[in-house]
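Take a look at this single chain in structure tokens; it is the form predicted on its own.
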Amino acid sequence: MSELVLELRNVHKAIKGKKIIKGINLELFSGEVLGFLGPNGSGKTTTLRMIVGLIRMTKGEVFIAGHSIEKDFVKAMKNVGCIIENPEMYDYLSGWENLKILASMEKGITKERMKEVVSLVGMEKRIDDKVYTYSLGMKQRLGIAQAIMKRPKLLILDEPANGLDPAGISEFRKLIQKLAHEESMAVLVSSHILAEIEMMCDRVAIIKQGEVVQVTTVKNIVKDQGIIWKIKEVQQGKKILEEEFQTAVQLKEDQTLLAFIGEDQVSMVNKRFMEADVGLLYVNKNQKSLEDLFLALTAGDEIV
């Protein structure tokens, strides 16, 4: 059974009596990745700021693998490995250098584990090399590794992808599902990349002006999908689906026809259309995604 790993319980936060973040509720398990989405100050860097203590709440309460991190707060954060914005490291040190420093912080991390976590991210040819011959892929990579070497419990990754190139960003998007799916970690992930984040994650969550307006599960996006029909004959077209397929029928804007109906009676329909003359020209699935969801939401605001 999955674990409450991130707890958000009515979270505020007011800067100089503007409210920044309006009563945030929000649950993240073990083994699942949820990714995080909000236009321009929307307040999804401030609530991930509050989470990792970077800045106190005006009202609520967040609690990390069952800690308070406002009555716990030590307790709460050895949980939690995270990279807001870059991954800091000395660029004139090797990667695996670098592990070194970050594991001597920290207490029970072995040189076993070090070279299970460069494993892990796939680093095993470069981790000897400097780390200003490294790629922003391997920088990331490294970054991870320094992240999950305590084995956290909650893995915070805030814009992750930035500058990566489209090979990188489907890398690391597999790197993101090995740790939470094979290794149990909570994963809290913001991007800007909707289609990424879409392949990424179990759920996603949309912050809108400090509060959450909608979490689902990608699967519930993706799964309410339609048949568009482009023909000269709308009205008859409409007429057929209507009373011969008994479908509800939305006629579009563009004079395209949408209707919810089974693939199995796709080809029924194209034949009947066929036979009634009534000139078709294109059909076509009409599937939404994780971006038609956040513009309906947000009101096509810039994503950030």
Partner chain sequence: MKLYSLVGNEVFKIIMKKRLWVIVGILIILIGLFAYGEHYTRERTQSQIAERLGIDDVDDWREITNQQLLDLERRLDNPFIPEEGRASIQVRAEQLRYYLAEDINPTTFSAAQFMSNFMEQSIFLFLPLLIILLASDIVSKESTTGTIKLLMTRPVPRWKILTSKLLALTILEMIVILLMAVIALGISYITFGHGGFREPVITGFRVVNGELDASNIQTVSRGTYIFMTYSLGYIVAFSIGKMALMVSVLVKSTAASIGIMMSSLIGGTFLSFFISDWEITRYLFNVNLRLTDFLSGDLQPVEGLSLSFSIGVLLLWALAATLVAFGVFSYKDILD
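Everything quoted here is computed from the prediction, not taken from an experiment. Each form is matched to the other, and the largest set of C-alpha atoms that superpose within 1.5 Å is called the rigid core. Residue numbers count along the first chain shown, from 1. First, how it differs from the form predicted in complex with the partner chain.
- Positional change of Arg49 between these two forms stays under 2 Å at the C-alpha, relative to the superposed core.
- Once the cores line up, the CA of Leu34 ends up less than 2 angstroms apart between these two forms.
- Relative to the superposed rigid core, the position of the CA of Leu157 differs between these two forms by less than 2 Å.
Starting from the form predicted on its own shown above, please give the structure in the form predicted in complex with the partner chain.
Nothing else is written out below except the one chain.
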């Protein structure tokens, strides 16, 4: 049974009379990874900062595990692990000393648990070195370690893939999904890397000019994403799809055909194309679906 971990109710923020956030409502349940998407200046980071109490709201409320962040800060923050923007650490201390200082500010983080998270993020070898010798990716790992060491109910990660190499990103993605699905953490991730969000998240919330414009499950996007065919005889292929499979077909700019059909039908279409000798070059899933959705929703958006 999943439980409501984070709730934003009609959250507003104005800075010097300028409305930055205009009424955000959002719910996040345990065991779920929610991607938070938005162009620069859309209010992503401001919203994340309000959730963890770094910025005060002008109106509205945030509840973490049932506790109001403004009225019951300590109880609410007991359930939160986070990295906000960059993984800043005390660079004149070692990674281990950083973790020790932060652990001492929480209740019940044992030395064993600290060692466990250090190995979880693959930092055993460098943990006793000073942080100023770390690369951005290593700082990011240390940041993740400090965020998860208290086993929070809510994990907030702002641009966590920054500075990680491809292998690191893939490890990180597995770690996040493990935390969400096995330890049933609720994870809120903001990122610019759409493919990353798509692979990692269960749902995405798209924010534009201080408002959430769409919340949808990734499954939904993936289901609708369509199939692309690259063939020589474009018009003939389009006709076959339209007449024999009764589906709407788009002829795209790059002379490919895009159709929304079930995966079970794809092999039948391919067989027909071979028989009709339309010169089939390749067939592919439409990978840019989230990007398309993102661009469509945030089109013409200027930084405000």
